[in-house]
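Here you get one chain, nothing else, as structure tokens; it is the form predicted alone.
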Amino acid sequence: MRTLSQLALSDEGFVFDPNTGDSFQVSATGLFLLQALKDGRGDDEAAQLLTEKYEVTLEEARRDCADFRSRLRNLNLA
């Protein structure tokens, strides 16, 4: 399985996987989460960071992280 650390991210949310040549676009929140996960932060820490950056509860942030991680797994990226 590929690792998140290999993904190339642009400030605009463009994501490139150099292993496959695939690319996709993520929202500002998705980019924030991808960067946190790419930096080695766990889901709990990423959720906490979301609450600090955006006006969401920890419960909402945890749900968002779990959903995002699931989408990454579907793309074989996590």
Contents of the next structure:
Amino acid sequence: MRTLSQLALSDEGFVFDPNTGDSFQVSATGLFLLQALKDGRGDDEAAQLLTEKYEVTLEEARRDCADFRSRLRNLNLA
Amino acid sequence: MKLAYEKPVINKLRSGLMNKFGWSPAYARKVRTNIDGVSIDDLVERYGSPLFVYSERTARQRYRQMYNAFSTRYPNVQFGWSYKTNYLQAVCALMHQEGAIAEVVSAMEYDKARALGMPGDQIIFNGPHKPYAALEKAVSEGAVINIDHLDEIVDLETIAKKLGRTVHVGMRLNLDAGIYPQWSRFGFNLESGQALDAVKRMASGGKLKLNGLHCHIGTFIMDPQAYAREVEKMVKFGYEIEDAFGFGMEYLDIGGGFPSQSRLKGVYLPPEVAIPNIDEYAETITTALSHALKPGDFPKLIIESGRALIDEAGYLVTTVVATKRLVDGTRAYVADAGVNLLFTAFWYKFNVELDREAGGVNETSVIYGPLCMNIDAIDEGIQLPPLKRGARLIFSPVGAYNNTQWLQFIEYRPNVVLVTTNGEVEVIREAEDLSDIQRRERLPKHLELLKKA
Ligand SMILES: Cc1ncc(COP(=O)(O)O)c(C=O)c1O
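What would the structure be for the form predicted in complex with the partner chain, given that what you showed me was the form predicted alone?
Below, the chain from earlier opens the complete complex, with every other chain and molecule after it.
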């Protein structure tokens, strides 16, 4: 989680990792999730937040959160 | 009001991904909502997924465009529809309606052409395997026979003796047209003198009269000049044997091999750029012909184009049945159609379209087919926005070789429909069920598990 909390996020969906100098682009929902995770929310809670803001079922949001988390791991961001 | 949802995506940025015109490949996608005005939704609702869809309009347009390219430049042109490229009856019939005769390479294809109503003298019989009985039938029905090897000469002489008449035949040549690999396994080699020896053999036998030359230099030939070399060598050889043996060449059959707007794996340029226009081929070929032929001599130019006529008319509509994330982070989709239906996926990178707009940033993705086999991948490394289960992907061009080389393997083969020129949809091959697959099987009595009621 150390990396996650250090990420710099821009409203336009750009992400900068000061540890490596790498930049990333995220979708709007990706940015929303990243912000939630950065704030220390768990996957379930993040999924719940997604359903409150977006037109999505909890089931799909859960699945996408887990998937997003594994993607962050692949990118060495979590 | 809640916001519209799109799946969360994060991608690493590499320099160069965003170009200086501000267009970002991260959002580029191709969408096709309909085929000739019939919506993809409608098609799938009525005929299921996966679904092969042919456009009659495109097939006829391609034929006319290509035929005109040649017939406006040379006075004696005949197309022969290459059955192996696509022998769905509707497709063959459409090509025959446009004016093509049949080009077949087996007893089965010969029977197919006859069953469809083509008379024997409207069939060109090629290929290395012409079983004696099929050959005899074809000769007696007046088919054009292009001899592949010496053993066939023996068979044809036997048939000529039996029929008590000379039999007109053509021969297939293989030659160096600068194409690699050279297809030297079919017909008689020109440069080594093999072809000339075969002609001598026919002349001395006195039962066969050679009246045509055939050659097919390969498939997906991207260089029009290769055909010019082919044609020059064929004409030169024709005049040589006319002088030596008195056999006049009534036709020159230059085979097929013209590319479609498909993308060969490993070719970086898109097909619109990499593939010469059909007029360039026609111009190069007919110019070479007019230089090589004696003034006033116009033997029939036979063209056996397959792929270039039908590939673009065929689409395969598929549905995403599952989404996965591979251990290395790659996004993967399982589609309901794979290499079982798209045999040409081994060589071609298809154009893949979505049936509707999808939000989200593109990710490098893999599309797998439904087979429980590692080889079953239709696209590895495609840029797609995140897709949900149920999303539809439309693959094209798939009209050439897939509906003949598809496998009845693991899955049933689906419906094939034709969107007609007036916008109606006709089923041209029904989806299979278990009875199609087991009809020819016999279960020995002692292996029966179910007691018959
Ligand atoms: C003898 C012959 N003619 C015509 C064709 C059709 O070729 P294409 O689809 O490349 O035009 C083939 C294909 O292999 C062939 O072997």
